[in-house]
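For reference, the chain that follows is the form predicted on its own, supplied as structure tokens.
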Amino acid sequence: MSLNIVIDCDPGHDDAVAILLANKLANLKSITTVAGNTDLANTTKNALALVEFLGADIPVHSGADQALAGAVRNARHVHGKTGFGGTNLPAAKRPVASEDAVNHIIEQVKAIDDLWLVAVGPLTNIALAIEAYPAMANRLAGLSIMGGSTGPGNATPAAEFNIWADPEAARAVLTSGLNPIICGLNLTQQFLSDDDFVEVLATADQPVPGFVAELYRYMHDRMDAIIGERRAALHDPCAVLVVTHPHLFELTDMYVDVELTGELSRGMTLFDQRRTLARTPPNCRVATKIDADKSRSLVLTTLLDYSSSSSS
């Protein structure tokens, strides 16, 4: 039986690929949105437009429009003003299923015994759901997070974007007892798209692969301007694949926390990797290695499996 998944996201180029993978590789029950890569209005519009583009019956629930501390941060310099820079998906005609993502997450956790949450944006919705329903840790099959880094950040020298965008939420989630899987930059930067990846998708001459090709042409242009290389980490797909295809990953138990007050290090994820028996007991499973070749083949095969007339 397929895994039951709810994706909490802020689409976003790699969020779109994560949704496309989950729709094929699992039973994607619903999508919840949060402000992150762009504002909540755009992340929600993008999720709705993608679902309608697929012709899929996946409800979208909008959630938090700012961080717990009230900050509003975005990554428009990477993803464009709308979050889907480089593409022009038709606006969705369907409305959101609700504007209460937090309550929807709680309802799904209560209703589905084997539910996985896959969180690939700032963790605001997840933190609010845990606060309102502390028993979540005893109900979930698991929580998979794209966020953090055992090394340098990307939003700041110390912090990865999803954690930096709402550090208070991240700390609340990581220390909640959910024992999440963490796919940080140290993992996701092992798994890259390039122009060959785009060309394979483009030559399929199908709407869904073509859409992803457009997304990643734009993303490679942005990465060329930002880091001088035409390639991009497939961040958010890792958080889906570690659930659907765990054999492609190596995981290590670690204690992880988030810096909240440092002048230069706010949003930094601290991974206790000390070689001492006195280290803090683990609270997360940290993905440290991915079989990039097999994962790339899986992603391409899954995306190419979409046809112009079917979403599943």
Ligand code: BDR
Contents of the next structure:
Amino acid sequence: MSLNIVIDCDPGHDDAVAILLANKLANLKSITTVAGNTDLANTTKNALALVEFLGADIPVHSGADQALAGAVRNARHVHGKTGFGGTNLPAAKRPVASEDAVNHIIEQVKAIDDLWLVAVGPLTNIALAIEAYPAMANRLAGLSIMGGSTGPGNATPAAEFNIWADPEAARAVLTSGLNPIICGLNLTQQFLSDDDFVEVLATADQPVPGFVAELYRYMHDRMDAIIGERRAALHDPCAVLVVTHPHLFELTDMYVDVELTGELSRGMTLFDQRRTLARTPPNCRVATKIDADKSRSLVLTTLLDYSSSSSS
Ligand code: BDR
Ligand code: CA
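What about the form predicted in complex with beta-D-ribofuranose, after the form predicted on its own?
Zooming out: every chain and molecule, the one shown earlier first.
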């Protein structure tokens, strides 16, 4: 398997699925955690519990516990207090490999040729790594981000959660010259789980698919309470699949920036969709379309593949 991936995440229901996919579809070298859906202690605990549950040898490094500007946000109303609401994974016995995710990311980028970074939480760790190692762009195969929206937000009317949680970090990363792939809400909301998805996983009656079924049963209950629909966007898996299965996506080069100061729009992503900034070259590859049917089959097949005893 040639694709090497490090995932920076805040597990989180969809983060867990992103990890499970990356572990099967690529070489998942390590996981770094950041505060986001819940506090850093919980996102790290969840990442450790998940890799131990898999019996996988994937090191977990914890990172930033607050945004660059000092704020601490969370999405506990969606993911539950622990970040893995609706589930009860045993706490891991293994400790974190380090509490210096930023340095670990830099070391991995230097050590591994053609590494992909997949960032599916607030971008604090990634921004700090780029600041400390600006030459990262010359080493990386690419950076894939779940964040932003060409339309409405989900944390505020204007802002998507991962960008809203650390807008300064997001702006630094998007304008860093790394030319990241962006999977925003406009993409991820094309790719939904529903109760049938849960049923297929539950019917397998196996630990890993069963765990994901528990995660998404809870998520559908939360979405029902919040938006009145029993379905949820599979946000973070998109950022993995666009790397492992790019043919399932359409991408458009675009200039993207982040609003930092708006009273109502802090954390909003601005996508120059009509090239009004014609003299500003594109800085991102924006995923605009996903083949949702094929991606759903791929996700289910991959998760059901955990029914056999091996973790990889
Ligand atoms: C993003 O925010 C988090 O709640 C999810 O894990 C995802 O990364 C979606 O806006
Ligand atoms: Ca996430």
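Residue numbers count along the first chain shown, from 1. Every value quoted in this text rests on a predicted model; they were computed, and no experiment measured them. C-alpha atoms forming the largest set that superposes within 1.5 Å between two forms make up the rigid core.
Please check if H245 moves between these two forms, taking a CA shift of 2 Å or more relative to the superposed core as movement.
The answer is no, as the C-alpha of H245 shifts between these two forms by less than 2 Å after core alignment.
Under a superposition restricted to the rigid core, does L277 display a Cα displacement of 2 angstroms or more between these two forms?
Indeed, L277 is displaced by 2 Å or more.
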